[in-house]
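Below, in structure tokens: the form predicted on its own, a single chain.
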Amino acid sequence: MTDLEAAAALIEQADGIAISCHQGPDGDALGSALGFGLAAKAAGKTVTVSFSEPFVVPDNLRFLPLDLLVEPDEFPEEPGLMVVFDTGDRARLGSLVSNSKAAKHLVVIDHHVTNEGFGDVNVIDGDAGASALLTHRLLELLGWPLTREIATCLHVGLVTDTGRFQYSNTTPELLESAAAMIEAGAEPAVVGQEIYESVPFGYLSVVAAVTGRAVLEPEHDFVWSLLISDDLEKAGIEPSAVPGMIDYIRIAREAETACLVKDLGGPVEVSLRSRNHVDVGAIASSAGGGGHARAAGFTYPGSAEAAVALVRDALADG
């Protein structure tokens, strides 16, 4: 019996369902979850879905049918089946680890290669390049239709962890889905402007703001930026209406690696991307995080300033 397999058997036994993904949730992971929280509750299941701390949805998502999320503390504390998506490790659930060391069965659907397998039953693909795409796997094994506001939400991881099908994630399977996506209903003109080109007028001042302070390092074919708590004051807006903000970072072609690290008051949040040949993901793994080879991150206890020097130090050594 494969992974795959495996997980589809224990959700077919289960009579409720507990899913989560990771904390500060991207297209991706809330596609997913979102996803197979409709297609499970389609089939009868009882379903709860939320994720930790800070529970908000970033902007550019709030499109997404949002009727199954919950607030963190009512997600069941010892839930029979819980299944956690695009989530490299148990830490990224927040306050809901706990909740996923009680689960008496616990699935993982993943596509992060740093992800070394925290559940019961563990779907991992590092070649996968989105979550969503193992979740359609997952339905289609199940016997599970797609709907039209399924479909928008696998959509959606499929777009936004593929850059809108320009990285080198793109597959032949993955489009092949993202087709059965538009099929069953998805309208990509409508998900492309929500999540590209839909945003608050001062999320240009911050747009403004964190590329003029970016600082390129040729000799370590290296490009970094800041974006700080004044920034967001200044424009008016929240954290979660400044998604993507590393992508005004990563397009100056003199830089193989691109950083970002956001400075907002708590422990700081870097963000890397490289181009060809940096793997960005053994970086991130080695400070705490992870990722994938071309798009990683991590939190960071120190300053803002030594998050980049750890990071020039690794590029500098590699």
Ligand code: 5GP
Contents of the next structure:
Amino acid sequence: MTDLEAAAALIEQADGIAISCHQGPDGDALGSALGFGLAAKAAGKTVTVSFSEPFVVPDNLRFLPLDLLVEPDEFPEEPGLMVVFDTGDRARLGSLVSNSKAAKHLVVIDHHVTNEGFGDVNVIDGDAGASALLTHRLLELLGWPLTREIATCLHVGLVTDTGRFQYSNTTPELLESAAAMIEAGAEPAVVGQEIYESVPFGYLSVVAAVTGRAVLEPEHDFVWSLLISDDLEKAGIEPSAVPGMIDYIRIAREAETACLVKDLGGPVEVSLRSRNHVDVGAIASSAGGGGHARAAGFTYPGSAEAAVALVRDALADG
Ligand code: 5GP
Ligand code: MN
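Cool, the form predicted on its own is there; where's the form predicted in complex with the named molecule?
Below is the entire complex, every chain and molecule, led by the chain shown above.
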């Protein structure tokens, strides 16, 4: 039996399914969780979907069908079956770690190469460009049909984790999956506009602040910048309204590696990207985070400057 078949067997047997994804969810995490949740509900299961505090859906994902979402404290404490999506390690479940430990059965569906498998059944495929692709495979195996809403959720995962079908993880199979989503009613123009072209005006000044303080370190092929609370306060916008800042930093062609540190009051959050050869997943893992070879991240208990220094040192040693 393959891992996917083992996951499908547990899912088929369950009456209720508690579904989660990593904290601070992105399009792939939330899209996969909600898409699977909607399909499970249509198959007659009792479904709850949640993710850890801060329980805030990013602005650009609020157009998704969110009806299944409940606050994390309403999530089953001892689920019979818990299925988690796009979560590279257990700690990324935040306050739902304890629920995952108390779950009778835990299924992990993920595409992070750094995922060591913390479930009873682990469907982990580092070659899959998005967890949404694995979710699609799972729905096909279960024989659960796509609806327009499910397809929209999964399409969001496919689009966002491939950078709009641009990164090296864009495979023929992934494009076939996207084709199936569009066939089932996902609208690329709606998804594209909601995700990428629908920011509050204040976002523009945050881009200016973040790009304005970017630093290029040619000796390390490295470009980095900071996003600070003051940027958001001046712009009058919430952290949930500023995804994607790393994408403005990574485009500097002089740099192989790009880093954005978000210093917004809590522990600093570090995003890493590389162009061709630096394994940022390995750097993030060594700092207690994880991700992929070309996109990774970690949370750091020290200052933003110390987090940048950690990355610089790893590049210098690399
Ligand atoms: P982003 O920079 O977009 O937040 O994340 C890039 C990639 O790194 C994503 O695949 C994300 O799941 C992963 N990642 C980001 N932060 C962390 C972290 O703190 N821990 C782990 N394990 N992975 C992370
Ligand atoms: Mn993903």
